[in-house]
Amino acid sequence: MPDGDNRGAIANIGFVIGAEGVAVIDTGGSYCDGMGLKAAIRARTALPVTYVINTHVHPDHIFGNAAFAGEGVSFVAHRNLPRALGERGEHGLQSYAEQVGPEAMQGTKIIPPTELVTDTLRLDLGGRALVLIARPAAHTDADLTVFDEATATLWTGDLIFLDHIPVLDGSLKGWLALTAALMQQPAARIVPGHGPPSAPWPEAGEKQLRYLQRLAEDLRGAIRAGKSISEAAAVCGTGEKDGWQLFGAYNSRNALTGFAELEWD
């Protein structure tokens, strides 16, 4: 969780570095995190960041845009992103810094998209190509995926957990179906959003697959049961918690809002 001690720096966040720019995929959760990736690029090489790329709109992903607004940079997000960001940006500001302090906030402001991906975007860094896909609503309504042709890196951003367990904020049996058909894309690793910074594909993504299928299945048996939407917040899903950590934290309110969609099936 974000926090005063890790100052909302809970996501995997990174750079591709092409022969003639560098990209950012998700900048952090604030201005301090955002510099503190700037400046492990620097460490790396010299060449201009050229394309800042946010794969959703959640907090510990793109709070840390400011860091990289300037001349010749580019902002690039799902096409839904400028919507979501209306809604959610400022009230995330807020409980971002409820969370980890204000502090910790400073500089820390709302950059929003330059250029919207509406189906597929390829990007060209000098010599290393990426491909940016609009993914349908699933973790969210505005998720992207950045594909490194040149070492087969997928990077899914929240579309994949990994340890931490997986937070709902989109579309249940839309994020079961892109999970399985992720699962078909040809990759020799992905960036998963939350856990380690790279895991082996399409294997790190049987357990995720495993935790929406058992959490959609209980949900169908409680509503056909009868049952309150209360009441299946306190079960639905939680056959699948060993090795999730946070579980205690998200699984009810992943089942609450599975819950609202599922009942209109």
Given for the second form:
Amino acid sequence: MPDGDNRGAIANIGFVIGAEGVAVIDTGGSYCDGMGLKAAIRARTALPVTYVINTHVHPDHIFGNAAFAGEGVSFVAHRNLPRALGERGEHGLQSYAEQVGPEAMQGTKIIPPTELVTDTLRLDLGGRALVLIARPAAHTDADLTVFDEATATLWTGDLIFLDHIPVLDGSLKGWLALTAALMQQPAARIVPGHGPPSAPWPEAGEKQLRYLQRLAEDLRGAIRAGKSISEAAAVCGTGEKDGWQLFGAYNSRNALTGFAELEWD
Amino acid sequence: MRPMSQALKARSIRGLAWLLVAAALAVACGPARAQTDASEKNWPSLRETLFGTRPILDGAAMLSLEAPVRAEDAALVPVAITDLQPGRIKALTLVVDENPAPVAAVFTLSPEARVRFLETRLRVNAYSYIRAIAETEDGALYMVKRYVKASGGCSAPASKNADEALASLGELRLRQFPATDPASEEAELQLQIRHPNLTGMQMDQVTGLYRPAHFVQTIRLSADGKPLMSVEGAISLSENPSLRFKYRPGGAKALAAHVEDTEGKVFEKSWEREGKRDKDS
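Output the form predicted in complex with the partner chain next; the form predicted on its own has already been displayed.
Zooming out: every chain and molecule, the one shown earlier first.
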């Protein structure tokens, strides 16, 4: 949960260094968080940052963008990200400031993408390629994955949560299908959006898959039984509570979102 | 991860005067102060606009309002009007004080339908009172209200899957729930409307242009050609508007919905009424 102590730095963020340039993958929850990442890059290489990749619209992943804004930097995101930013950007700045405090938010602003991924995009960092794939609605409706071919590392953004309960802000059916599909994709490791900085694949997807399956099953049962959306939100998914952080903060919300989707089946 | 502040956090910065950068957009959270103290500051002017100087009585004996104390999702806040005095109320107005368009919906009820329960889903932009004002057949007004804390100050009341809502725009579904008590003369329905209900406040960050508002404006439900209920909707109704209610079907054999949006699109569908008991037909 973003707060004054963590200054909004709650997501996994990072970078990949090629022979000619650096790609940043998510920039953190504030300008200050982004500057921290920039310093970490500078400690490793003098090469310029040529790409900033935003895996999705949520503030904890993109509010550090301003730390990297400048000439020669391309901001890359899912084709739906501009629309999502339009709906949430200003709102996010406000509410995030209330959470982390105005001081931590100093310098933070919305930097929209300059290059959109419609389907697949290959970025060349000089002898090192990143493959970006725009995914269908799942965690949100603007999720992007990044695959680093050199190390077989899959950056999932918030398409995979570890430790922190998955937060549904897109499509439950889409996310279930995509979690299972990603688990079929060979990778040496993933970098999840939340949890440890890297995790073995596909094992790291199992707990999320189980939670989403349980949530969907419970919701379908509640819908069949004619339960109201409020009744369903109070109970669905709670059997998978163990082992997740912030379960109480997000499970009911996930159930509401899932109900409103599955009632159309 | 979505932003989610706690009331405590909001309280710690309550002294700051948050000038609403987005006042015009009104997608912003209210001032931090308004989020911890239940404020009625908008109500006097709203009241005057909507009802002039007509007296508004305490509605506790006429209807109840159910809404979450803390909304899990600002984009999807279930709100139910319960214990309606059946047959006595001809109109219901649902207001969210702090929303940019505070009147979420106006329901007109046919007295014969004897509606007793009604549930819908709202967008709630900031910590706000939600009110239901009932107008009786004789023109008296009764009000009940609930204070709702939108989750974490306010997660954006944004769409979840705008592509899907647009792709199947105008699809209508009617769920007819089996009666829990077979002896009851009451039936329960849910009308679902596929529509993004765009608020007109979404700015395209690349072009800097606003997407025009595009929402469900009118819903008319009828039974055997006679009006059952109508709704004047607005942008405070959630994406894919839903209307669930309990009523007395009498002997009605067919149900029909007529829906219009702000682009003048009309969506219509009719259904045979399920669960008719012998004495109905």
